[in-house]
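The form predicted on its own is given below as one chain in structure tokens.
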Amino acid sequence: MFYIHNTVCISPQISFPDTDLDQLIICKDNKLYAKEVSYTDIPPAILRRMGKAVRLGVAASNPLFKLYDKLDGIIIGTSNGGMEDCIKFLNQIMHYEEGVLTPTNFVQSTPNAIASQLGFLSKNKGYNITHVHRGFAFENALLDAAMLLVSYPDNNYLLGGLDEISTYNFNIDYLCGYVKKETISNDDLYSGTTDGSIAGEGVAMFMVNNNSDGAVSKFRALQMLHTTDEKKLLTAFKTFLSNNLPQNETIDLFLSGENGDARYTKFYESAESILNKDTAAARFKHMSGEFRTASAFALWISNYIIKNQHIPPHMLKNAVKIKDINNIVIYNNYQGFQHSFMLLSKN
């Protein structure tokens, strides 16, 4: 579909500016917060008006802007981006009885605040869009980039996915049972048998185009599926592999979006059941936590694995040894009904 070149990720782990994924950062209170960086590239007068999601998005994009003279558009997937500022603004309306309100929280309160701020700071007047589709927000951004590159094959696009832990959404997810009631450490996430996971946040940005020169990987296929039926999922996964995996090629790594929620483990186990015995299986949500665009982190770490030919040991679910990591399949599941498959290959 397209090639992925430079990438940047700001996550709860040591991912930017230095990267050390062999060391696992432990969470507190069932929340994995992104490790914010020094925002030296953002003017202080602008920085102090930014919400966290916008800060993360700009900080992750600035290094990529410097590498490309030609940028034809900005495509962002997010679900909760700007939510914290939205709640602040709504509280102001109540507190001041719809009187004189501070405009900053309003300006930063919408999901498209990230993409618009990136366009403003980079002086980019090209295509600028934000996809907000719950657990498919980043997947729809991927699909959008792929379609644009069919129509405009010489273009370069900044593609990203990000979300923040807002107090409002965390409380809603907790009350709905999507966050564990008991306190759990992320290094023990997969051993539990209870409902819920741990909350996460982060941003991953990618420069994508149709040029294979210098690319780290090739993004080859994407499929999204709405279902709560395990059999339909398995059929869809088999079809995805048969349609997109070239003949005589195999999956070297299956990257699973398991999140420790006992209700959804069956979906991941079902997908793993058809894998070759020589296929390595790994998990990533003990590093990122669960959030609606966690698949962006999965895509970033897949690029890291392909580029470095190294899987951090704490990610591995089985003991299969791989000489060359050429094909990675990512399977992510959001709240048991939004499923996505991605196929990524070494360039």
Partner chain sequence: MIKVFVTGLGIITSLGDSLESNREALKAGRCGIGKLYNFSTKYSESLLFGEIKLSNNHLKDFLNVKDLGVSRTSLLALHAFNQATADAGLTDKDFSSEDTALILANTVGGMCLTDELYQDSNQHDIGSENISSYDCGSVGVFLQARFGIAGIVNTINTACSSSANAVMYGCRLIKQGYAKKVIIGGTDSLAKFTINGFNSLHILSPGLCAPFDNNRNGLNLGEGAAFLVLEAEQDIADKKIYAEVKGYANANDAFHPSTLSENGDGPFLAMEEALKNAALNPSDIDFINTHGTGTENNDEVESKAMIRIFSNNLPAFASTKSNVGHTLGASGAVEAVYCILNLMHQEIYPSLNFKEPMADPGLIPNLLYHKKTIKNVMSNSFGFGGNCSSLIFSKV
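Following the display of the form predicted on its own, present the structure of the form predicted in complex with the partner chain.
Keep in mind that what follows is only the chain, not its partners or any molecules around it.
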């Protein structure tokens, strides 16, 4: 589909500007907050108005803008965008009984505020879009980029996925039963037998194009599936692999979106059941937490693993040792009904 070049990820782990993923940062209160970074690149007057999601999105994109003279568009997947601002504006409406309100929170609360700030700050007048379809927000951004690069093969696009933990997200997700009732440590995420996961947030930005020169990896295939039936999931996973992975190639690493929610383990077990014994299996949500665009973190860390030919030991689920990491298959699902498969290969 396309090649991935430079990337930036701001996550709860040590991922930017330095990267040390072997060390696992431990979370409190079932919330894995992204580590804020230095925002020296953003004018202070603009920074002050930015909510966290916008701030993180801009901080992750600025280093990439500097690397490319020609940028043809900005494609963002975010389920909720800047929800902290949304709730702030909502609280203003209630507290001031719809009186005289300041528009900043309203303007920053719209999910397209991130892509539009990026367009504004990089003076980019090209394609600019925000996909917001819950657990498929980032997947649709990926598909959008892939389609654009078929129509405009010489273009460069900034592709990203992000969401933030806000009062809104957390309380709503908690009330929906997406977050565990008991407090757990993220290094113990997969051993529980209860419902719910831990909340997470983060941003991953990718420069993508059709040029293999200097690229780290090749994004080869994407599939989305709606189902609540693990048998259908298994059939779809088999079809995905037979359609996209030539017979003389193997999956070196299976990256699973397991999130410690006992209700959804069956899907991951089902997909894993068809892997052969030479495939390593690893997990990432103890690093990122669960959020609707967590698959962007999964793609980022897969790219990192390919680039460094190294899997942080705490990610590994089995003891399979692999020499060369060429092909990574990512399987993620959101709340057991929005499933996605991705295939990423070493360039």
